[in-house]
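The chain below stands alone, shown as structure tokens; this is the form predicted on its own.
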Amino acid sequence: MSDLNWDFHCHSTASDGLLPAAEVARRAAGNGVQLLALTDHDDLAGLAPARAVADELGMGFVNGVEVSIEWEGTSFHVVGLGFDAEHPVLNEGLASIRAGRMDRARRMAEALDAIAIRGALEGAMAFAENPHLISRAHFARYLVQIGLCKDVHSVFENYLTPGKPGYVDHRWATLEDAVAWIRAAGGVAVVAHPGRYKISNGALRRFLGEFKDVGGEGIEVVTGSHSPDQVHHFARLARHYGFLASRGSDFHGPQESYTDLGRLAALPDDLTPLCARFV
């Protein structure tokens, strides 16, 4: 599998990418992608048309979505892959998590409006193709627009991750549900980026431990957003726990990702790839 180019994690404008899941299809197969899973958060719609540009481009597909969870007041994400798209436990789920998005939509709003940020709900919603899964990236392009941030990146560390003044709480689902709903549609769930959140490694090492016992069986060890020294240290734990090991460039767009579709690092050679379950 070393010489396969795969990518299991990638956005379009069905959640908060810049692409139509279509081009995104296309730019990957474009790029050298052999087998692509497109992610979008808590939504499927995406998932028809790039599988309908994979079949015509001869581009292997593999269904996925990137679940929203909190857990011990932190959030998550946990990626589904190789499910059935149509499973109602899957639908219900997801529905269930973007039934709550606009209401933190305008909690951010209002707490960007209590210093002097005003018409950000509107800003954001220009941006966001799907109403449904308004989400803090599309309120991020909004204030690069006004010109308050230089990109994305710079907002989200200054307005948008806890202790900012534009970040609110919101309850997603819980690590059990999540898992439950991917496997009860016949998919395999697996942590995404983990070297992204911020608690300490003993925390981390529990949230692993948590997601195994509840059914998790993989994680993400190359991802965009990973240094080496954490591609290392991510291998090691899924030595550990027996995961079998991702890759997916998290990409959203050509202007806003940390490396394109189909440039990633392989895997370290002696890890379980995670594409071996879909060829």
Second form
Amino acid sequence: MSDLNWDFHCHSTASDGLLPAAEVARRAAGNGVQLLALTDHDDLAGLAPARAVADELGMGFVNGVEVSIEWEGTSFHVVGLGFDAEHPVLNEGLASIRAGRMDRARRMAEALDAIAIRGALEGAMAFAENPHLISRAHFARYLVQIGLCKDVHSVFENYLTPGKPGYVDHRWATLEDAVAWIRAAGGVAVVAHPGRYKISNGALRRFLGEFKDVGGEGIEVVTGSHSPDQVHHFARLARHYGFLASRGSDFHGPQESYTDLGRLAALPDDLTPLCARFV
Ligand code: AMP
Ligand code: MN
Ligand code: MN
Ligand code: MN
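Now the other one: the form predicted in complex with ligand AMP, given that the block above is the form predicted on its own.
Every chain and every other molecule in the complex is listed next, the one we just looked at coming first.
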């Protein structure tokens, strides 16, 4: 298992990625990925085209999604893997999050208008291939296009994160609902990129405890945004909570991601790799 190249976290134009789902699968196979999960935010539209290419190229494929949730006022992401993509409970839950996205996008555009940045809703929508999945990433691309910042990272730092003028609070799904939808559809729930949440260690441990209590089973240990120290740290937490360990690039596109598909370190040997469920 340790020599299998698996990547269980990436995005296509079905959410805020830059490549169509079929191209994501093709690029993954070209990079040597043997087992891929596409995990678009709150939408399953990319799964069928990605799976078709995976089948054609002989690459394994697992259904995935990255669900946006809010817990004690902070937003977190929970990845669902290996579910039935037709399941009504999961599909209805994701549809409710998508409806909330459009409302948030309008409020973001108003907040930006208040600091004299005009036309942000239309501008962001022009970058969203899937109009139901309007994201801060699309706003960021528009703000780069109009010359406000040099790249999307500086847009996030200066405009789109908590405390900045274009950021608005939003009620996403609850932790309990997100895990329940994934499990209802037969999937495994995994905490995405735990190193990215700006909360205390104590709060993160409470979050992980609640996640386990409501039926969560896995945690990303190796991801595109974790340093080697963070890999050690989250490996320790995976052992402590008895979580399955996941590995994913969080690839969004060649221009916007630090880590390309499948170009990831191996998991520490003693962890139980999530891919074992799917091979
Ligand atoms: P949303 O789901 O609309 O709140 O947008 C969140 C998305 O924005 C994430 O999935 C990332 O793709 C992107 N994002 C968040 N923070 C940053 C950042 N600091 N730099 C670049 N992209 C970011
Ligand atoms: Mn994203
Ligand atoms: Mn995420
Ligand atoms: Mn992601």
